Every structure is written in structure tokens, then in C-alpha cells.
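For reference, the chain that follows is the form predicted alone, supplied as C-alpha cells.
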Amino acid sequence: MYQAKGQGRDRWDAFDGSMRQAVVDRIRAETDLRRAIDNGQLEVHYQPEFLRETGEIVGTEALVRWRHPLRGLLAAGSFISLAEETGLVVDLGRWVLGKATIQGAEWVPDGRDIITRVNLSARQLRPAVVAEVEDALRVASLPADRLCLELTETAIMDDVQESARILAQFRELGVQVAIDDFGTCFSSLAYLKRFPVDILKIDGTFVGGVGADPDDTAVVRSVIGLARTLRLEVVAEGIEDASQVGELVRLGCGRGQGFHLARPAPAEDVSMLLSGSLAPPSE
């Protein structure tokens, strides 16, 4: 029934062996993920964000990893969709928020103005999340202005009025709000000034072609211009080579993250990078 409904209305589908196996695999994966949350198999890695003029680390994005007993270390892309579909992303997101705020509070005494960035999914964007964020800040003793919550355009546009209300409450708490993957959802442009946001993150699909593809370069230039007009900060994500860094700086975007600058790493490795124990990324 659900297979037929997923393909559209007014149709039928036949249940066969392959469909049964898919259902069994899905149930097994959901059970494994639930155990991972309960049994400490999850980890949080952090990807630094750099100010390119000075090479200074100005932020870290918290990214969940699954230390699977059979498959090894899994990136979020291999299980986040399942977490979203099953609703487990709410528990998962709450756990990541708690871990990230505690770690961010440990970096504050270093005297660095580092923002800890945590992603929120569409499922998490509900009234209860405001209290969850407030609790996480209190437990970690992290100043609210050192936390940035990142949401995709599609998550915000799912319910415009509710999103605007929740984002306003985040603003009242004092946390920053960033729109992630900006540029992939055209319908949000008309609503952008309604949302209390602080940062636009240029989607990596456009950053990948900046300076080489005229269309991608035009999109990046437009987003940077839009951010300036609205007095927002702009961050480029998915930077993969030095030529992209040079072009982004030329266009006016001096903040970015990506594999060329630094890969996601456990907190202790990022701490070493912050302390200067590791070499800074090359241009």
C-alpha cells in the first residue's frame, strides 16, 4: 500500500519478494540506528570554518558520525534520511545539540571567538525545540551568542509562519541562525527578509563551479550581494581547491569551509588545530 501511495494516487502495486526484503532491511536499519543512539555508537566530528584573510578558525560545524560495529565509521549522509523518515532525527538531533554545546563551551576559555554550529532538520523545527536549545545552553554553560543553528531553505519553507515564529524565539535567546544550502530553493527569496537570520551559507554545488562556470559564479556573486544588502554574513561551504578560495575572496566572501581547508575531525584534533599544534591549511 505504501509503495503504491509513494508512486502517486489512483494506482496499485504488487507485493513481491524484493519488496519484502526492502521492508526487512529498513526495519533492521531502523533498529540498528535506534540502538546506536542508545548504546553510544554515535560521535560528533567538527569541521572548522576559516576567515581566509587571516587563516583564523572562526567556527566549527558539528557533524554526526556513526561508529557502526560492522560497517565502520559512517558519515551522516548514509543514515540521516532514515532518521528523518522514522522520526529518530528528533532524538538524534537533541543528542548532537547537547554534545556540541558542551564541546563549544570547552573551547570558549581559550579566548577565541569561535561559533559552534549545529544543524536542525525540518522534523526538529517544532515548538519544543526552543526549550531544548535553551536547556542545552544552560547545561553546557555556553553563551548563547556562541551557538549558531543551521537550517536548510526547504526546512524553513515547510511552514513559513511557524518557522518565522520559532526563528524569532531563537533570536530572543541570543543564538545565531544560518540558512544552509542557500540558493537551492527559489521560493524562499521573497520570504528571506521576514526571517530573523544572521548568515547565508552558499551551497557547495555552486561553490564547486565558482570561477570556472559562469552560471555558478553568477549565483555566488548574487548571493553575496543579497547578503550585503540585507546586512547578513555569508559563508561558502564545500570549498575543494585553492582556485575556489581565491575567487570567493575576490567576490567578497572571506569565510568558508570545505575539504580543501579542513576535513571534519574529532574534537581533540580540532583542539590541536586551534592551539597551533597542526599546520594551518595551505592556500
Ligand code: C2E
Given for the second form:
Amino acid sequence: MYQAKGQGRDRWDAFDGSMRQAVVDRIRAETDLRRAIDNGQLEVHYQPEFLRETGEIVGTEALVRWRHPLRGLLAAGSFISLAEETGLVVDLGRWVLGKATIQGAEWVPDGRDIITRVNLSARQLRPAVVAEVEDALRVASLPADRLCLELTETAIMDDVQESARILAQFRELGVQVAIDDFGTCFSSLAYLKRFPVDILKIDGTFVGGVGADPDDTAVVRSVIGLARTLRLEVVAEGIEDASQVGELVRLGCGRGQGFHLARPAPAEDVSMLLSGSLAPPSE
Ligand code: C2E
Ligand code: MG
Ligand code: MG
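Starting from the form predicted alone above, please write out the structure of the form predicted in complex with the named molecule.
Everything in the complex follows now, all chains and molecules, and the chain you saw is the first one.
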């Protein structure tokens, strides 16, 4: 029934062995992920974000990792959609938020201006999240303006009324909000105007072609222009080589992250980078 529903309305489908296998695999994956959360197999890695002008680290993005007993270290991309579909992302996200704010608070002293970015999925955008964020900030003693919550356009558009209310409460708390993967979805001017948003993160798919592909370059240029017009900050993600850095700077974006600058790594490695010593190879 779900297979048929997934294809659209008024459809039928015949059950076969491959569907049984898919169901069994999914149930197993869900059980494994639930256990991973309870058994401490999850970790938070951090990808530094750099400011070109000074070469300094100005932020870190918290990215969840699963140290799978059989499959090794798994990036979020390989299990976050399962976490979203099953609702496990709510517990997972609360845990990441707690870890990341405590870590972020450790990096803030010595007058450093480092912002901690944490991803939130659509499932987490419910009224209780505001108190969770407030609690996390209090427990960690992290100033609210040192925390930035990243949301995709799809997550915001899931329930526009609810999102507007929650984002307004984030603003009241003093927490920043970034639109993640900007350019890949609606990129609607109406919601940018309507929602209290502080930062646009240019999606890596466009950054990958900047300077080389005229379409990607045009998208990047217009996102930077849009951010400037709306007085938003702009951060490029997925920077993979020096020519992209040069092109981004030329277009007016001097803030970014990517494998070329630093890969996501455990907190200890990022602390070493911050203290000026070279971090060992990560991931
Ligand atoms: P995102 O927030 O857009 O994060 C950036 C993703 O791009 C990360 O993948 C990062 O490892 C990867 N990346 C960074 N630099 C480069 C680069 O130069 N080239 C390429 N090809 N990739 C790069 P990751 O960690 O697998 O995360 C995938 C997505 O999963 C994230 O996309 C975010 O939407 C979600 N996610 C990650 N951690 C969390 C979390 O704690 N909670 C929630 N709700 N979602 C999370
Ligand atoms: Mg993100
Ligand atoms: Mg992104």
C-alpha cells in the first residue's frame, strides 16, 4: 500500500519478495539507528568556516556522524533521511544541539568570535524546539548570538505558519538563523522577506561550478546580490579548490567552508587548528 501511495494517488501495486526485503532492511536500519543513539555510537564532527580577509576560522558547523560497528564512520548524508522519516531525528537533533553548544562555548572564550552552526530538520521545527534551544544555551553558557540554526527552505515551507512563529521566537532569543542549501529549492523572495533570517548558505552544487560553469556562476552571483540587498550574510559551502575561493571573493563572498579549506573533524582536531597547530588528517 505504501509503495503504491508513494507513486501518487489512485494507484495499485502488487506485493513481491523485493518489497518484503526492503521492509525488512528498513526495519533493521531503524532498529540499528535507535540503538546507535542509545549506545553512544553517534559523534559530532565540526567543519570550520573561514573568513578570507583574515584567514581565520569564524565558525564551525556541527555535523552528526555514526561510528557504525560494522560499516565504520558514516557521514550524516547516509542516515539523516532515515532519521527524519522515522522521527528519530528529534532525539538525535536534541543530542547534537546539546553537544555542539557545549563545544561551541569552549571555543568562544579568549575573545574569539566563533559561531556554532547546528542543522535542524523539518521534524524539529515544532513549538518545543524553542525551549530546547534555550535550555541548551543555558546549560552550555553559550551566548545566544554565538549559535546559528541552519534550516533548509523545504523545512521552512513544510508548515509556513508554524515556521514563522518559531523563527520569530529564535530571533527573540537572539539566535541566528541560516537558510541552508540556498538555491536548490524555492528561493522565494516572499519568504525571505517574511521570515527573520540572518544568513544564506550557497549550496555546494553551485559553488562546485563557480567560475567554470556560466549557469552556476550566475546563480552564485545572484545569491550574493540578493543577500546584499536584504542585508543578509552569505556563506559558501562545498568549496573544493583554490580557484573557487578566488571566484567567490571576486563575486563578493569571502566567507566559506569546504574540503579545500578543512574537512569536518572531531572537536579535538578543530581545537588544534584553532590554536594554530596543524590538525592531523581527518575523516
Ligand atoms: P549540510 O548542512 O548542507 O552540510 C554540508 C554537507 O556537505 C556535510 O555532509 C559535509 O560533510 C559536506 N561537505 C562539506 N564540505 C564539502 C565539500 O567541499 N565537498 C563536498 N562534496 N561535500 C562537502 P554530511 O555531514 O554528510 O551532512 C549531510 C546533510 O545532513 C547536511 O547538509 C545536513 O542537512 C544534514 N545534517 C548533518 N548533521 C545534522 C544534524 O545534526 N541534524 C540534522 N537535522 N541534520 C544534519
Ligand atoms: Mg548545514
Ligand atoms: Mg548545505
